[in-house]
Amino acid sequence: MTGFDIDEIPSALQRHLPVGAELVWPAQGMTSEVALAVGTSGTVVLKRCTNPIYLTWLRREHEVLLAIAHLGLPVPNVIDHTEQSGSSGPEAWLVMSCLPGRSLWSAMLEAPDGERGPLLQRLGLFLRALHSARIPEALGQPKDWISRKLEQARANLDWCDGDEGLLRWLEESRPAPVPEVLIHGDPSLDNVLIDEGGVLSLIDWSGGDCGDPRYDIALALRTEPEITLGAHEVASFHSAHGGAPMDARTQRWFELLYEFS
């Protein structure tokens, strides 16, 4: 990502910038350019997407955040959203509140032996609250989540990391369905923030949906090769989440499904 200058921010969004705003560039993924506009009156998050593949993702994140805004979850507040024709084609912009904290991934990497378990316990409790929240009517879908994800995976074959052979295996070995809940859709530890008081929050909501909780769990626990979780650490997560651990084959199925996202 190359970033953008303040004068490239659409005029409709300029009014949301704090006084004396300067752009700060945090570590970020590959789907959008993400900047913090930091000024004397506060900080907001700006996201711009110019890649045609991901334009719908930013639009979806906007829709999901609006749908869950009333649930009391620790998520960003939408400030504004716009789409326009930019110098290189269509682009989408999203302005959100800035949540405190650093990534849980960095906290896990730095945690001394014996302290990862409590962090995973916090994460398990956090996802339990998310998965117990009421599903907003706007996120309801007529078709089950796994079927929709497999259809999406086939549509993504031209550009994603998965291939035809893997997709056929996923289609032929799909796990038995479970009751669907409100999910984040990508609670990897980079998307979980932890503040100085240990309070967790979630960013990057383009995958938010009425879906299979096992997908969230599989992605939340996917830490190798950088971090190898011990059995007691994984157990602390599942105990806090309240559900029985998945068998290894099912967990791997959901991990591989992510290759098509």
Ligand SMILES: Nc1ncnc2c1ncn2[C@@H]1O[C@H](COP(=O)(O)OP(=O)(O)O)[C@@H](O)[C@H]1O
The other form holds:
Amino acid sequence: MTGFDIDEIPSALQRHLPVGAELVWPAQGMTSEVALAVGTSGTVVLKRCTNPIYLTWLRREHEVLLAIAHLGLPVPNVIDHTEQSGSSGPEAWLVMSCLPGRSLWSAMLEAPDGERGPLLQRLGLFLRALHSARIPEALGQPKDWISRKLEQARANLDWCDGDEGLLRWLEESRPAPVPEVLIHGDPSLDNVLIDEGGVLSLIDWSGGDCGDPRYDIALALRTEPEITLGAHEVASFHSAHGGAPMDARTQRWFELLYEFS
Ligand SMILES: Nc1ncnc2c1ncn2[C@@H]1O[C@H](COP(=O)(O)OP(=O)(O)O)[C@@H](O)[C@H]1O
Ligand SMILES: [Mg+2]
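For comparison with the form predicted alone, please write out the form predicted together with the named molecule.
Now the complete complex, all chains and molecules, led by this one.
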């Protein structure tokens, strides 16, 4: 990821920049370049994608954020979105509000081994609220989420980490369905923010969907190899979330499905 200068921000979006804006670069994710435009009148977040695949994801993130905007969830407010032909090809831009805090991943790394239970309990409660939210009509789909994800996985074979053999295994061993809910679709802990008061929020919404809550749970608990969670820490998560703990095979199935994103 290379970053961008203020004068590369599309003219249609310049009016959203705070007075005296300077760009500050947080730890970057995998799909985009994200800058905080910090000025005397506030801060906004600018997210740019240039890879054609991730450009589609940013378009989807914009749609999902608009669809869930009225649910009262702690998520960024969309300020604007635009697509244009940039200096090296098509690019998509999203401008959104800046949420406070740092990633839950960094808080988890700092917490001593065996003492991550309270953070996981917060996360469990947080995902419980998300999974209990009303599913906006705009996210409704005629086909079930697992079938759609397996179809997408096949379409992604050319560029994703998963391969044909693994995909066949996933297709042949798909878990029994559970009721679908509003999911985030990628709550790895670098997409969960925690503020100084311990309040959580969620960014990076391109996977938001009416879907299988076990995917969110499997991705939220995927902390290896950096962090090995103790059984009681995992139990804190599940009792706060309220769903029955998944068996290890089902959890692995959902983790492996992520190889196709
Ligand atoms: N709305 C936001 N408020 C505060 N920080 C944000 C916001 N959106 C993104 N970030 C920061 O930018 C980083 C990358 O953003 P993210 O949307 O996760 O990009 P990617 O899709 O590349 O993973 C995040 O880890 C976070 O530090
Ligand atoms: Mg991210």
